[in-house]
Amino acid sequence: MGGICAARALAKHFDEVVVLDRDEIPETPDDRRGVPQARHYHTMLGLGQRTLEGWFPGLGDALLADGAVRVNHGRDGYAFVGGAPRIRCESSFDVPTCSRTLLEHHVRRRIASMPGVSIRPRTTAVGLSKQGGRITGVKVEGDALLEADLIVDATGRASRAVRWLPELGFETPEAEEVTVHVGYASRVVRRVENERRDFRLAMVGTDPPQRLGVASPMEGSRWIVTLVGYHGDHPPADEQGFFDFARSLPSPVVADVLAESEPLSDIVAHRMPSSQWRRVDRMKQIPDGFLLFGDSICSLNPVYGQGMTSAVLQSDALEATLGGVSGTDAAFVQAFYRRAAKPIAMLWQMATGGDLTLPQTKGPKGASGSNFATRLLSAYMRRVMGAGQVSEMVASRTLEITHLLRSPAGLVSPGMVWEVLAASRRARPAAPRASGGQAG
């Protein structure tokens, strides 16, 4: 998603944009080796979906026609957080919900149809070429050299270009990390319509947030069930262990989906040690003609579902930067890094702020669950979660903030604080099962 989102912005300002991909690109929306995380639950946040629809009008309808499920997160989502279910309410946005693979397939097709854009499959970058202070090209397997006015590295968290830069005499960006040692496991199961079920998406978390389970609809009348655990408390990848982990959650809803549905895939597991932000916006020695993008800059704890939206927002930042400067020198690259840092900082604060409430989480100096500011925020957020069990205003506003459709500052506006304090006093732990009967 990072690479093709970058290509969209570049295509508006360059005659030719070439996307290099190591994989064979399937004609249909199938999983592939280079995107192993696609086999797990993904979501596009509300702002990301609105932005995509602005780029490509009709994208949402095309996804729905291919089997995606329209989910109003307030009305259709069952969320058990803070010890009880969140109150159901009409939220201000809907999101077509499907596999990461289907979404990427549709976005790639639209970007590939833009004038001047081509995608080269089965092509692996093995190095960069340099002339003076400029990166001038990409070396690919087979000793070929592709020269370009601008090279964008969207190869992700494990970017090899970050290692190539110091070999060429350039600075390595410092990295901030918040260590969470998240492990997750997923399985796809058959989704059968059930009149007793009153949700389209279910999410159940422990309090404190050590374990999480999600059952999300996919195209093809399927659920994807993803289980998550922090700091080594990972869901097993064997049948019984996977189910027992789901059953350990404080609401049985996700486990019921597993118990009542036919398995369609093996259980697949993935690990992620930390959220990582390469502080490219602070670099002093920046090469001309080269920039990092997407997860190559910042990879976030996937629990929060922010990665694809981050790529979309960085694409908007890249397009804005290209429209405001001429040339692709270090000044342009630095301008993009600084512009992209604004949405990244918002996502980073939201993700790491939650993770730092766990005492085992390690972060930069001064950022720990034991410092006063973090403890104060944690106490307030517990009030927010409690208030969201009984107040439609708090529930809907919190959803809008989570989906980036409202500023996080809205959490501490006078009206919101008053409602949170008043409603949290009325909150009571409720029966965990979703109203309306069993999950299916």
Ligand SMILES: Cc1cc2nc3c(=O)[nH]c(=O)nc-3n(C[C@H](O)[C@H](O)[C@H](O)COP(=O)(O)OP(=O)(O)OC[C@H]3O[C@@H](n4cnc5c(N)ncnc54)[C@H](O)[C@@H]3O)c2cc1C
Given for the second form:
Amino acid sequence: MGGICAARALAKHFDEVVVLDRDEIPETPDDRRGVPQARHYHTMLGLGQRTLEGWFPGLGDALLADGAVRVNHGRDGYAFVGGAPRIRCESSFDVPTCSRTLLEHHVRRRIASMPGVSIRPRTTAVGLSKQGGRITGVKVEGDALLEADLIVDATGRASRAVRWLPELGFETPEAEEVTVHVGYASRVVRRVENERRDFRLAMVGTDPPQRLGVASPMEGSRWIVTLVGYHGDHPPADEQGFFDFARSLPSPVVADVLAESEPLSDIVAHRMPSSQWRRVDRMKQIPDGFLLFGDSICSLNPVYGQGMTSAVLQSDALEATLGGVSGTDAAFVQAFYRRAAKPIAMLWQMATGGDLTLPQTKGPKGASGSNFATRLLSAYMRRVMGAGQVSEMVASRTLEITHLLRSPAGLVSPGMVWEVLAASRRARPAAPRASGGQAG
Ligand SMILES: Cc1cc2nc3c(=O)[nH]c(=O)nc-3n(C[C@H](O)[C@H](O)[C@H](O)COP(=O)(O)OP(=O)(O)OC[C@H]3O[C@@H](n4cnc5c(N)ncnc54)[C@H](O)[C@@H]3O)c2cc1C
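Target state, the form predicted in complex with the named molecule; input state, the form predicted on its own:
Everything in the complex follows now, all chains and molecules, and the chain you saw is the first one.
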């Protein structure tokens, strides 16, 4: 998603944009080796979805025509967080919900059809070439060198280009890290109609947020059921262990989906040690003609569902930067890094701010403000969660903030604080396990 989102912005300013990928890129929406995370629940946040729709009008309808399910998170989503279900409310946005693979397929097809863009599969980058202070090309497997005015590394969190930079005499960006040691386990199952079920998507989390389960619809009348555990408390990938983990959640709805559905896939696992932000925006010695993009810059705890939206927002930042300059020297690269740092900082703050409320989470001091600020925020967020169980206003605004459609500052607007304080007094006490498959 990072590479193709970068290509979209570049295609508006360069005659030719070539996206290299080491994978075979399937003609149909199929899983591929290079993005193993696509076999786990992926959501596009409301802002990412809205931006994609602005780039490619009709994208949402095309996804729905291919079997995606329209989810209004407030109305159709069962969310059990903070000890009780969130109240149902109409959200101001819908998200066509499908597999990551289908979404990526549609976005890639549209970007690949832009003038000048081509995708070259089965092409592995193995190094960079340089001349003076400029990166001039990518070495690919088989000894070929592809030269370009600008090289973009979007090879993901494990970017090898980050290791190639010091070998060529350039600075390595410093990385900030907040450790979460999350483990994912996922399985795809058949989605059968059940008239007792009144949700299209279910999300259940423990309080404090140590375990999470999601049942999300996918095209082809399927659910993807994803279980997540923090700090080593990982969901097992064997049949019984997976089911028991789902049953351990404080509401039975996710386990019920599993119990009533035919499995269509193996259980697959994925681990992620930390949120990581390579501070390219603070680099002093930037080569001309080369930039990092997407997860290569910042890879966030996936629980918050922000990574693809980050790639989309970085693409807008790249487009805006390209509009103001004529070359691809270090000043241009630095201008992009600084512009991209704004949305990244907001995502980073939201993700690490939540994670640092867990005592096992380790991160640099100030990753989310002072300890006092973190404790204060954490106490207030508990009130917000409680209020979201009884106040539609709090529930819908919180959803808009989570989906980046409203500034996080909205959490502390006078009207919101008043409603949070009033409503949190009416909130239900931490609830026992919710009853059979019924939402909210
Ligand atoms: C378990 C999990 C769940 C997630 N859930 C969500 C979610 O709900 N919502 C969300 O928005 N984000 C989610 N994310 C994050 C999201 O997957 C990424 O942020 C997003 O894919 C953007 O990453 P990227 O394109 O920069 O890198 P990647 O997705 O890692 O892609 C890297 C690409 O580079 C290619 N490549 C790698 N090395 C080379 C090489 N040497 N030569 C050529 N090609 C190469 C790979 O084949 C691949 O195509 C999740 C991540 C994980 C791990």
